[in-house]
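Quick heads-up: it's one chain on its own, the form predicted alone, in structure tokens.
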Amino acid sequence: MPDDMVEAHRNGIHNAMAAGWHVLSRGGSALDAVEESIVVLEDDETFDAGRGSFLNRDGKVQLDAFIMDGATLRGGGVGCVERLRNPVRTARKILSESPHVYFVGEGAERFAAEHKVPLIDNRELVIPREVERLRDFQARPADEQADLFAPAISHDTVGAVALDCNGNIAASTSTGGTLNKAPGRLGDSSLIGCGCYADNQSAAASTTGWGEPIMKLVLAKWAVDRVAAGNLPEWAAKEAINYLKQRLNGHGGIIILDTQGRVGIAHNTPRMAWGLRTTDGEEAGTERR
């Protein structure tokens, strides 16, 4: 993240922390939390979610986001849709009301509006600050745009993962994937097991970063069976991450929680914001290593 944006983004991990709180403090549902907190991201124009995410080849928005209940293994997810101001709220209704897992474009949208989810304009998802960044982006010499997934370029694909009073635990990942990418590509947030996994069994993960190494290594499901064997969090976090990167030379983050309380967060990009609100207070950062 810039200089510029770091403040932004305390500000938005903050913002959703309360709202997913609001609800576990209430008794609600993990499943709940993860969504009341993403849709604040999406919401947030600092993040590559929903209004104000990175636009495509074509100047658009596309967007995909996935929820998972760790109680059940039901899982909702949306890819390449065009017209959803919070496309979590559709993931969550496949989630609760399909007995399917996905849906992509025009059946997406088809889907939210049958269950009385509005449909807006995709002009509505795209900002200023976000058209100057693709016409500079697509100014350059070919051999410059391929630093397109260097480290230090933002990605800012933003995810949660909850437990509640219940003992059962949540994840969701939400995304408009990489900047100038090709109309109509997946990315990892939105794929079971690579974006993001939950349960019970187990742990509740969410990543971000470069997704094309992450689908191929099926990381949130790589970290969290590592916690099922019977490591912490906090090690399955690193050890994820680390096997990104040597494996396929990689990066992003993580973030994992299990159904005993324990965390574990961690990145090899030159920062990642992060948040965590327990009985016991709140923590947030925006540089860990």
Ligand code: ASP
The other form holds:
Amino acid sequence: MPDDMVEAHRNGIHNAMAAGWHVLSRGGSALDAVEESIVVLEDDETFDAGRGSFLNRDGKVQLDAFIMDGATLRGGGVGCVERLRNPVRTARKILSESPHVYFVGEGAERFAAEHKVPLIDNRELVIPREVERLRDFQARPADEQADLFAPAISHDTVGAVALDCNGNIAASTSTGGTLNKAPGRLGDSSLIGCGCYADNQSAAASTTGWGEPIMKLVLAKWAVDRVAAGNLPEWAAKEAINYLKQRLNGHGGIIILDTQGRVGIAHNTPRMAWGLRTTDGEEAGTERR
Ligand code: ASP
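Having gone through the form predicted alone, I am curious about the other one (the form predicted in complex with ligand ASP); can you provide its structure?
Whole complex next, starting from this chain.
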């Protein structure tokens, strides 16, 4: 994240943890907690999720989101939606009210409308900062645009994992994807096992970063499988990011939580905003943990 955005990220993370903790401290489910945390982050223009997301090549916001319940392995995902203010809300409805796991594009919006989620105009998701960012990016020479490590290509996808008082875990990830992406491009974030996964028998994980390498490695599932094999989430998180770098020269970050409340947070980007809320209080940061 750019230097001038650090404080905004810290605030956003704090607010998201408060929303999740509000659910958990009253005996609510991990699934509800991650949903409420993600809604806060989608509503916060700081992040690349919901309103304020990066724009695609056509100047539109196109959103992907996924939510998964570690107790039942039920999941709900939406991809390439343009008319949902909070894509995680529809993802949750898919998880809870549909026999399917994914709806994309117009079909997802139709599902949302049929389940009483209001559809909005895409322009309500677009903010001037992002119009300017896209304009600057598109004015660059083609070789600079192809440099996926350029500072303009920050990754601001949001993710949450939670453990509730019944010992269940859940995960969710939501994104506007990458800046200047081709319309219809689906990233890793909403793909099960890539940008998000949860299973009570292993762990809950959410990733951010350059989506194509992450999805090729099915990275979230790769990481939770290491936890199922007896490794600590902290080790699995670091190993996942090492694997991403070594295997495909990818970059990004991951958060992992198991049913014993053990946490892993790792990234190979210069910064990643993260936060942890437990009965002992709150911890947060933007550098490596
Ligand atoms: N992983 C996301 C994507 O490729 C981008 C991000 O994490 O910011 O769509």
